[in-house]
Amino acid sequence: MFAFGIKTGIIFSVSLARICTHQPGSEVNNNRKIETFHLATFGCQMNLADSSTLTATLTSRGYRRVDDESRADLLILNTCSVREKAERRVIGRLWDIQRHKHQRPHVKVAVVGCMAQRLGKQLIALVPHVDYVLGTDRLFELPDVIEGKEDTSPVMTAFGHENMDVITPARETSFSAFVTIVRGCDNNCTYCIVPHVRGSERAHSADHIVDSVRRLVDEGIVEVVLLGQNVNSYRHRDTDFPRLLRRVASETDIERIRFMTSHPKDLSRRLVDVMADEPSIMPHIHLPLQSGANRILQKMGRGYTVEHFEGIVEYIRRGLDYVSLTTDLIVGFPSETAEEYESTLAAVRRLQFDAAFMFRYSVRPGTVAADYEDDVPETEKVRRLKRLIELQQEIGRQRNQREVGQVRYGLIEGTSRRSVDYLRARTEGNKIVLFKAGEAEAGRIIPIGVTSADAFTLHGDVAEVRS
């Protein structure tokens, strides 16, 4: 998987043992202490959620978080699996922050989440100055671990919580929040990754999200995306999704739910039209695709044909009076034919997604496809990328030309990334729209027409000031 190889022998740079005290601050090598911390997350909206929920771990426990990596005495990388390109990010930062060791030798590095979970021992032989590696279920242990509590260990890597609940979210910035309704997945496509490093599905209880909600409001959260792998197969007792989206939208006083990620052959009518009837539930599905190809789906064990995939937009477009759709597609799937990609190409012409990502296959071991022979060369993997790309960013282009003369009403997310003259926010159907700065702030939701557009950002002005 790497173009380098994994030493045979596992070579920890920190023994539990030499960690003097079991409070927070404790002695490390040097005699210095572990005050504060700096996380970086690769990967999905789930990594996020664990980041936040990490940070608020370990500042609960008196550790700071700080900015500059260069100021802190431990370092942490939430780390993704997805694909081997987002690994070989993290190996590449992992040999940059080498040199924070050698210029403070107290300094302790931390890998934790999916790509922990994966590689496990074999990480800290790869990387020797790693010195702990925390799996998708582990790493909210972290300060156990680093102040050397019983039964902990630099590396854990099991499955299971006794209480699921005991995982509570955290806000990502002062008005949203990301909550974890499932953790894991059980539908196992051939291609990925997840069930692997994140195991069987395990959901919180209905009390438990509805109550997080209740919390998170009152702390001035006005939007909440509620995650999952597979959001759409979540079921505690006798609440599924639809039933649970029904009482967060009804139980609390968040004023925007979002939810990803949504599994076609999951996705039920009585989800479109709990959206339909409930306002606070913003029109917006992300539906992945992967392919326009019966033979190409079945071979990834997705579950669903495309007709069945069609037959659901179709629905979703006639229940909601508006609503943006996104997907995933895959290219170059083993035995991909000329003929399979041009029926994605043209399925993506007939269902006009408003946006997409867009990937080329790549093996990871341990999952059904990588046995399969990779048989689609690499620059023709290459090419279908980017026509599809290059297709999908006219359509997008199209579906936003058709915000324009329209009001929406958007959550200011901040500056624009541009220029500190226009303010950003996320629309309905969560879309970008950016606008000309004036007094309004962060997390306000207000109404914007919408100007012009291009493939990726709408622009507009304030209509008016929402009290």
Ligand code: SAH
The other form holds:
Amino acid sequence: MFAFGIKTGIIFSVSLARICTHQPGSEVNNNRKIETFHLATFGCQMNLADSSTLTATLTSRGYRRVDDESRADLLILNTCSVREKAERRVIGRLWDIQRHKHQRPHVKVAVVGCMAQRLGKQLIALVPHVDYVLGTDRLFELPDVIEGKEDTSPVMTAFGHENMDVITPARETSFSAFVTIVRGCDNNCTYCIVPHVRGSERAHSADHIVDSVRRLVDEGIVEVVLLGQNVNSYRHRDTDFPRLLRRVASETDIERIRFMTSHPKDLSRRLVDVMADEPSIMPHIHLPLQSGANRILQKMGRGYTVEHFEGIVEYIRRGLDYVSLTTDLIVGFPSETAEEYESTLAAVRRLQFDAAFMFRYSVRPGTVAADYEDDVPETEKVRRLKRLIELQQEIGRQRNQREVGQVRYGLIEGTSRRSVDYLRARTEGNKIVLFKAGEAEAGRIIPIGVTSADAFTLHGDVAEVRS
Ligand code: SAH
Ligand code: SF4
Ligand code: F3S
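Starting from the form predicted on its own shown above, please give the structure in the form predicted in complex with this ligand.
Time for the whole complex; same chain goes first.
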């Protein structure tokens, strides 16, 4: 979502002797110290947020982040388990980085996050050159582990070791920051590994969140993204999610507030009302539908029907002058018939999402659905996904066409990935808009008249500044 490098903060000088007293998990010890690290992140925003915090933790302890793997003493992979493909990608990368250990035997490899949590020491059995495996509640202890502090070990996956309000939200860029408001997930979607690898829901206190946002504003941040697997179930004492949003909007000077992910069963009308009231809350809702067939939704354990989902969408579109809606969809869930798949296509046609993330069902060991027969053949899943993507792309293109002629306020993120002649900004509805302009001033919000659009991107020109 964000293009600029992660801020690494101040580098403190540290006693190198302290860093090197112990090198757990390593057969080779050639007395080189761990001074630099490289961090690769896989998976969702939650992992990006954790990676930012981990980076801040490591740099505050004297380690220096480098972009070039071949200059890093410690290679860290923050991993995802959500689909088999995500895990295969991590394993591939692990075998690829083995060459660094061959060339520079003091190099250490740490696997952290969701896949570390799921596999624990099995990961070392699978890829023996992995030195450290730290789960989702333990990754921030990485500096202690590499320094061989007491009560640490190379593999740590127990839950419940985090002190929620001590983990400081870190900046993602100089202008935008993720703020995790709730960790873990209490839903039991039958296909999903996340509750297994992230544990049960733990909410940060509203005071802590508001203070964090205030501090970020003081540091020049203009946009925060409040994160949770299901932000709508946020509750800390008497503060629920709409109240929290209201507090962040009214008690801080943050210019833009975004949030994700919303769960359709918990999204309340009050949330929409708060959004309509508070201009700093951006009009974008990521609302995963998953399937357009009620029997499949029930088998997925989603806790809503297609009709309920459509009712929410109607309320949202009626309540907000402008809103962009995005979703997640899965095809080929066990026992999904051709007709049920057609119901998903029909729901997508009716609901007119601005964009969607679309996936083939992937069996996740240990989940409830893993006991169901994975009976939709892979070739059929591929076919279903392809048609769904084609349909959604066409709808996305039409939705984006509706933006042509409008003035949108874009938060400049940097230059376009394709051409340095264009700047890239993010509109209120979280759409990318490319426009020609002079110097990139990342973090500035400017009006852009939209002149054309395709399925994924808007194009425009800087518009007259509204007084
Ligand atoms: N908490 C969010 C999503 C987390 S995972 C929510 O409830 O919507 C992101 C997306 O990955 C999910 O929305 C789902 O569409 C997809 N996904 C999760 N598990 C999957 C699996 N086993 N196979 C295919 N897609 C999956
Ligand atoms: Fe997974 Fe469902 Fe939780 Fe989302 S709400 S993380 S899909 S279990
Ligand atoms: Fe996110 Fe993947 Fe973990 S989607 S919560 S990084 S399993």
